[in-house]
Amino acid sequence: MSCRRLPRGCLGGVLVLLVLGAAESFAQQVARPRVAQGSGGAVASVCPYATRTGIEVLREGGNAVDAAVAMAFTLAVTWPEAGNIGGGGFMLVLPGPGQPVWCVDYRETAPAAAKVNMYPLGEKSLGARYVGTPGTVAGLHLAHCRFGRLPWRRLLRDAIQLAEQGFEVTEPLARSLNRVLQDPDSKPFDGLRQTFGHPQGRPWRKGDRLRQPQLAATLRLLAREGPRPFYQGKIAQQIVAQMQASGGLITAQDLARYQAKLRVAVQAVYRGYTVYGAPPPSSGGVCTALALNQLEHFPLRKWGADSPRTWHAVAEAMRRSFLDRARHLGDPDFVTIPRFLTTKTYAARLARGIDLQQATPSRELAPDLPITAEGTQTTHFSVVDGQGMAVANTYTLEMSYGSRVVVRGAGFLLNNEMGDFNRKAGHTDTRGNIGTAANLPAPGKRMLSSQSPTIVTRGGRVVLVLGSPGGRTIINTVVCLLVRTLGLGEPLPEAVAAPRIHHQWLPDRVMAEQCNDPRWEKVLQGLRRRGHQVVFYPGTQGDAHCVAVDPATGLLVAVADTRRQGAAAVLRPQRPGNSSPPQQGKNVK
């Protein structure tokens, strides 16, 4: 189901990069996904710039993990509310047929200052006092290493250059920078004001152009050296200054301390598909993992996508699911992982409390944790090239501009990941405040994530690569695709295209996507009538950038989401003794 059936005819194009700004309104958003074909490569990200470099690494040669890091560093200009090298996050590597899928975990970690009950609840994280140390310069760094194959300093190239000579500002990109300067909330931070901020003053207006040329040369430094300036060499020198003038906790120990680290993937086999996600401190493959595993016991293609029984046992994997998210996860270096949590077996017993005519109240399912009465902004990109590998990179800096603290001389913002940690020891209330011991602040700890960059498999070949930004919702957005993809059968651009739904436990309700298919109300009217609170969000759940293979014939198909921004491209291979650059479409910049 999506709010408008897409036309046929629309994969058409050899190398195809489209570049629209964000919809009037959600229906018409989710109609036209950008979506390209080709067999050379894919990609797929928010932003048009980010696209182009992963594409023009990939025709220079370079493979999925170098069209990865350079696309990541590229984000940390183009992108600031999410893309960045002062945050951190999870890229899943397929490195090729039949091969292992590995984790390259970046999640940033407490400085050695941190402890339990630091942050009030209900408190505003903002500020230096919630930065934790960034991993994504040593996390794309260890995933050139281990998987890449052109020069590291080519991978800088292109973020150097638009941070030096400044890039065109799209519509959603001055939307995002109007917002968090107009924000009063922003007031106290110079530092975003003086990297941000229009040179006249004024609002920005797409085609301005954005310059930041302390960016540039730390994006410069980091080409000629590698990440040991980042942690135990200038750029370090500067965010630790930054940290003592602003009040933060990150010394130059917890940066020479910092280590991104290479983990085994989760792995759930759901209707004949390996599903491979990122193991803790993520979250997101183990849950999704779960849910898959208790939605394998009900016909969904049966009943269908417009079926209100779809949906109901939809939220209820989901709200089981986010209650042993809850119970569980955390930094596995720090507490134990139950093996359980992803078996056929566990799954099969929680599947059997679903009632398929009533909604399970979430304070029935956890007797036994106390229960009080009482940030989203991330990017996700997609990359598949030639040869069969396959990327799926997930990165933040948590809330849209992380802490809004702006590291003086370098040009980058920092992350505010403390605040993902459980803020109250012992404290699980209704809005969702969670207070369970597995996720509690300690020095050199991992905060837990949601994060979920998805890798799909059969046959030992990838056919689905997938993920979204979301916060909580990240999760379920996954979910929701992978249902309708591998579940429902639906081709990719339309389950990208249709509405979503959320559960997370608590708060006890199902949000939902609105949407002006009368089917979807009818689903929504099915939810309510089993006990479920529907409630819509004021805008719209992740922003999935994915890409479709096919195993038989190599055919790529990269979707971009338009519920922010998106922009797809596909490579063609080039024929022998053929030289000319790939055909592009009309609106590549």
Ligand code: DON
Given for the second form:
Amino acid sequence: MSCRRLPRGCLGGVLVLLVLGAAESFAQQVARPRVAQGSGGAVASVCPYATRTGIEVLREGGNAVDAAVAMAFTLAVTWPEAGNIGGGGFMLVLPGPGQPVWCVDYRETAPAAAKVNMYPLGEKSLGARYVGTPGTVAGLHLAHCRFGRLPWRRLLRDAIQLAEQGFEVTEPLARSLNRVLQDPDSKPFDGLRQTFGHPQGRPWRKGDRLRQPQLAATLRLLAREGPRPFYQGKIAQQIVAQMQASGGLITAQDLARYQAKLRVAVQAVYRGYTVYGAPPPSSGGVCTALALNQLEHFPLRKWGADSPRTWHAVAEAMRRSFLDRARHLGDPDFVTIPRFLTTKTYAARLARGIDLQQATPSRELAPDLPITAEGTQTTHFSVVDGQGMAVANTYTLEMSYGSRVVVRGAGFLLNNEMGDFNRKAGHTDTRGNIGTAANLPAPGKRMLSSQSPTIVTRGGRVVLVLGSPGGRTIINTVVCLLVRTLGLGEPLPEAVAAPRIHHQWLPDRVMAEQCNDPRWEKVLQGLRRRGHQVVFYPGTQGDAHCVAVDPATGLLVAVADTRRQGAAAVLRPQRPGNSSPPQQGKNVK
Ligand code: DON
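Okay, that is the form predicted on its own; can I get the form predicted together with the ligand now?
In what comes next, the whole complex appears, and the chain from above leads the way.
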């Protein structure tokens, strides 16, 4: 893992001004991001093929939602560990300056046969029993119907071509495919090997061609007929047949009943910016609002990025927001989400409880909850078009390659999202199993998510679009980025490159990215001195592909995180047909 400093030239949008005016603020880089700057539209994603699709759609006159829909279908082909049509997610949309921000909720639902305590604690969530009714196709279609401009068919064109003709495997994809194919847990999944194994039976190498003819046929059907075949036609029959063959729960009725929903985004005001997040059944927006509302009570800018006090306050705010996540959050169609959670008065009370010298033990915060003592894969992309429409999209199969079950004849992977429900009613333990009622499974219920697509505005105009994969760490990756950019005034590229921390109430510890900069080491020592257990990640935290906008000049800055791969590009409207090529990041894992 490298720890490099960015050239001073890589400054980001609106945040430039903040940084130039601030005292020397240093972000310790974990991975140098890729940056593209322009004004006609901007896209950042994990994958160069998806970024290229997004830019092409914008160039043809599509808006940010058109680009996002096309990118999501492309990622379903070119980034199969997380890109999907067999999973679900959340798309945040700012239709234009001054307009309300919407969330297309296309989270999976529990099949009608779902029951409380159906999955034993500690069981790996693999196989057909863990598949939730997929939402991606319905969600992308809803987003397109409501906000899109180009024909639906056009938005699937690149994906179909890439699946049919194949595409050159990148190095990160080769590594990812080899990892899942060689994993002993993949042994029972023949469809996975047939679909993603190298035709010559050897490991994948960069430059090999991956073809997915069955997936191409599935996408072609969706392009022609819309989402109907997926929920009530041929593809639905293929899914149900796969469920019956491998012991899954989803029935034809579960699929026919599935509906994506349009919800109002959660909002918080932080230092004059309005931060919009995904509402329940994602915990992302509420937890981000809770953390920022607490942090508003501390002079983070004065303390600076190198101060242990800053990151202690951040960790304590994270701890408290995750306790409320466990207590209260679940599918809003099944549980009542208390309104006070996102209020300033409630956050002020929580902030008053933060001791700046000492970590608060997580158990002390919840004496009423019985806590037993005992001992990644998602993807996010961001799009802003030339008219100020912005999209933050996070979607997932849950774990890398989901349940590992491929639908026979249809060529796509199914999620294992049922593992996001609380496992055992009443069982909350120090390892982080949560047993609270709000997120127990029930027929038709959406499982609680941490996906946190986020849009920040100032004066009604977009200034920042962000998000990340990483399970529960997603929320805190977003919080770290918002603290660094809006709170500490770092430019977006530096903020993306800087190391991140995560606290999720239980287990009671701070997870931290490693970085060999002594200033980061000093921060972590300061956390230990305050009583935090600090644990390093074996790898990295999150993968945040973001766009910043300077509302004064309209300059768009697309920033691709390179923790996994990453490609950022912009459209330059002055010379039609001219866009910057996607800049592919170097993988640092
Ligand atoms: O919705 C959620 O919160 C999880 N299923 C996301 C999983 C994830 O991010 C794994 N990736 N790295």
